[in-house]
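Shown here is one chain on its own, the form predicted alone, set out as structure tokens.
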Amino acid sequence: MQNNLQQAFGNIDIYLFDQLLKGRFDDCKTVLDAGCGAGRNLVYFLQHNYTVYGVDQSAEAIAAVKQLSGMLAPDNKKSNFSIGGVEDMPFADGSFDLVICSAVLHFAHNAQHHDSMVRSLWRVLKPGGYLFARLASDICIENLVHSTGNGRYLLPDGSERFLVNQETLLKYSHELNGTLCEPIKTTNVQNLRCMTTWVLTKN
């Protein structure tokens, strides 16, 4: 059962793969994963047929994604996937059903950054698609980060990493114009860190 899962699904972050059982991306056909690192949660849609995309900073980690997509659907483009930051990406407004960044946001330099990345991801999805993010937040830590500027703050766990809270979500919810598809959720790592999953569909 347990290699079954891994071959299905691969090491895909487990609020992803919630949203995958509640079926909320069925209905999608394009997938661009925005800071994609190896492809690990892309498994499951190169393997039933979406269209899918990346993009990453790393050149290791492109590398290894088109060889993963090349493995499991040899029919999605390899060109489909980019060196790039996240802020500045090349494609078309409203390019994709579902756009997924997993633990990408919290590495922000700074709150103009931030934005520049949150916008950006808006941007590249169709009306009525989906934007999965995790990233980390203070939600239920806030008195044991300490900010050293610019939006970021140090962790209990010794990370540095730009924060955001549940008020700066819903502000964005709002601004974009986007419906969030489930209360935002955050999972607290033993007062370490903190990592909030926010699901939006575009009106």
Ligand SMILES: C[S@@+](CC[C@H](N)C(=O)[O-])C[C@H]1O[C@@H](n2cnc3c(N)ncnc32)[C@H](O)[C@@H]1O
Given for the second form:
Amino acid sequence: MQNNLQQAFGNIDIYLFDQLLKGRFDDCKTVLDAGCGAGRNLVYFLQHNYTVYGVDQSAEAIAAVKQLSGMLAPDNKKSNFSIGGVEDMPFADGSFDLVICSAVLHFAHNAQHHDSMVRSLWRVLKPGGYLFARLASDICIENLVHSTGNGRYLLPDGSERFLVNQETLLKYSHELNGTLCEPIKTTNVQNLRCMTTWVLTKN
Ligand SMILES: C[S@@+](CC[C@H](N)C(=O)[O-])C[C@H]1O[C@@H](n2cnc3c(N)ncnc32)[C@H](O)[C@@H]1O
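Follow the form predicted alone with the form predicted together with the named molecule, if you could.
Below, the chain from earlier opens the complete complex, with every other chain and molecule after it.
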């Protein structure tokens, strides 16, 4: 049986949970999870009257998130969830108060793919809205990763990922005319991989 916290938040990313605790998204109404998977980060939003959308390239993931949405928020339209690429989303500019992209950007095939995903996330965000991204980086493990080309690296955990660094994220923040909601924070998982949290608001 689930405890109360699990019922309220599911298996939410701890850094997204941190933003919720800070009240960052209290005034948001429309939420997009880009690369939503089965929707583990959407449990809270679905249960608190947000209008929730999701995109994922995996048909299985979209079937699972539709089921979750139907169970937790029957009024949230299942058609809000669609199969597709983050780089090419079927939404008008400025559609969402909050765009979540958790553990997705590091699957980019190369710098151009990564760039098109970041710009697509930003395009669908309303002015004043928030982008919450978690992504793999080489911050703190620069000497432990090995380039395989195209911006991708072999990590000590054996995975191959597209990696960013602090400079890249600060450059994007500036170029996109975004403001960091807080400093860029990185979790070093025992020198095996590093996951960075990047939270921006759109000016
Ligand atoms: C590690 S899972 C993360 C799922 C979810 N965001 C979470 O935090 O639990 C990565 C997800 O990103 C999706 N994905 C990867 N690249 C994508 C892309 N270019 N467009 C859409 N979905 C993508 C995969 O299908 C998968 O569901």
